[in-house]
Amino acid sequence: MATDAQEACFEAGIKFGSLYHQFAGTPVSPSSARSLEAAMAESIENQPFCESVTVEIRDDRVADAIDHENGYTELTGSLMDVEMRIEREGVAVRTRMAMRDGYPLMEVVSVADD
């Protein structure tokens, strides 16, 4: 049987998988980034045990990734930073996704009893 902390970490992984694979490839521009951030966070916050989600789509990275005259690019992990707080059975898990060595790494930041 998994511990409460292990189950909370598993839930965090599910949320990251949902967020990343649901939204990867979405057209994004600097002018649409704020609404996409909100949609992503609110979507994932609907899931069980999810207490908070913060999505920051980096306008500078989006602008750099636009390589045609239509003014948008496709959302990838390299364009955003994400933080989540998951709570399950009295255990709080903080996670984040940020670029590390050219790869959007999802990681557990902390696990604590509430």
Second form
Number of protein chains: 4
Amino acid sequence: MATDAQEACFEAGIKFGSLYHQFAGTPVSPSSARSLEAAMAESIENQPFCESVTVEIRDDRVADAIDHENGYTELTGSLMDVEMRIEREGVAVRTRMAMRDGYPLMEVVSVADD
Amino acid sequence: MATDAQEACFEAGIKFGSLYHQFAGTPVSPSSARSLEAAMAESIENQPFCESVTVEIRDDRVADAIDHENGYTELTGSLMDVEMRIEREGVAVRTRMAMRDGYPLMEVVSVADD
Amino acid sequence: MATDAQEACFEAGIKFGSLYHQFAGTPVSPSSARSLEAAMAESIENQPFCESVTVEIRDDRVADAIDHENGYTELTGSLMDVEMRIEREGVAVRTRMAMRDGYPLMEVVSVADD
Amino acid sequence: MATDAQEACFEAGIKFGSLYHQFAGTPVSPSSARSLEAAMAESIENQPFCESVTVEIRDDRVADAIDHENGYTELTGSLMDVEMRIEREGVAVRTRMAMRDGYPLMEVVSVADD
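For the form predicted together with a further copy of the same chain instead of the form predicted on its own, what are the coordinates?
Every component of the complex follows; first up is the chain already shown.
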């Protein structure tokens, strides 16, 4: 019904929604950001067709978001940059999450056949 | 870069990954399944391009999954049927989650231009 | 090892952490807030020793938190008031989440033996 | 209203519920288990009064739970052992999650004043 490229884009979207809603709300500070980045990337890479995930939690934004005495905040999309590469049936899809007008937007960067 | 149909499929995937990983692990019993179905559908329908979501938590499967004294289990993909309709730039995408070989599979049902 | 009252307070804490981290990040708008309140309360009431949960998502705060075109925000502690009653071995514990200095604080309201 | 020991037990419960419901449902395999253990421990250690958290995801149980072609499963309480140490106002609380009759039970191990 759907083309291979459309299916690959569907898979790419699943990974992004999964990553975001599994980990949003996790307590995070600059000192715990590295282990969270690694866990997010490696856990989502388990999913089918997911070739690579890179997560960069931005310590400067985390520091700005800490507004109380406890020294941590909760993970949201505005605190991180994410890039993913999905590959399915010879179609590679690159996606990323980037800030657009103050809102973290998930977007398709490229769709390429072999 | 991506076609409108590919973008619509990406958006459809985001909604599915979001729904699954936001709510997986929620305590559920037959008596609380109706409110959870409603909350899952209405919360995901807030997301951009998401026209409709239907979630059916299968009470028979919930009952089978309750294996301890406490009378509840945790929500997983195998306990529910989900259908979604995404629409973006005139492209409508229908998706569903269905059991395939004992594993809940998210799939594209149709992609249709206006 | 622990007293009945201490055990009851431990159970009360579990319910609060569960509720918060299961549902934080859920897309929410004034029109979807009622179903989310019901699902949160009913799902956590499934847990052992949990007599009652009330969740009030504050529409005024949700409206203030919506800062982009899409018409929704993500659930955080600052958007809701929560009260719970736990009962275990004749000890009743009342807890609530309330805003304190701009930070949502979970607190024990009372611990009472039969 | 509550004693210092009761408050410490409440805090201990919050951490357990948080850890469980933040991370339940995360895709996990033996190769990604180490980074997930680290992220779980370090993120929850950010929370107030949380002195230490150790998470051991049991690779043998993960391997047994992988029942499909994709090579991963979703994190549940039965796949891990957790220990925590909470300290508040001079009261130290030790807690753990252990399997009891096939069900992962969170429990207080000890409550000790200075």
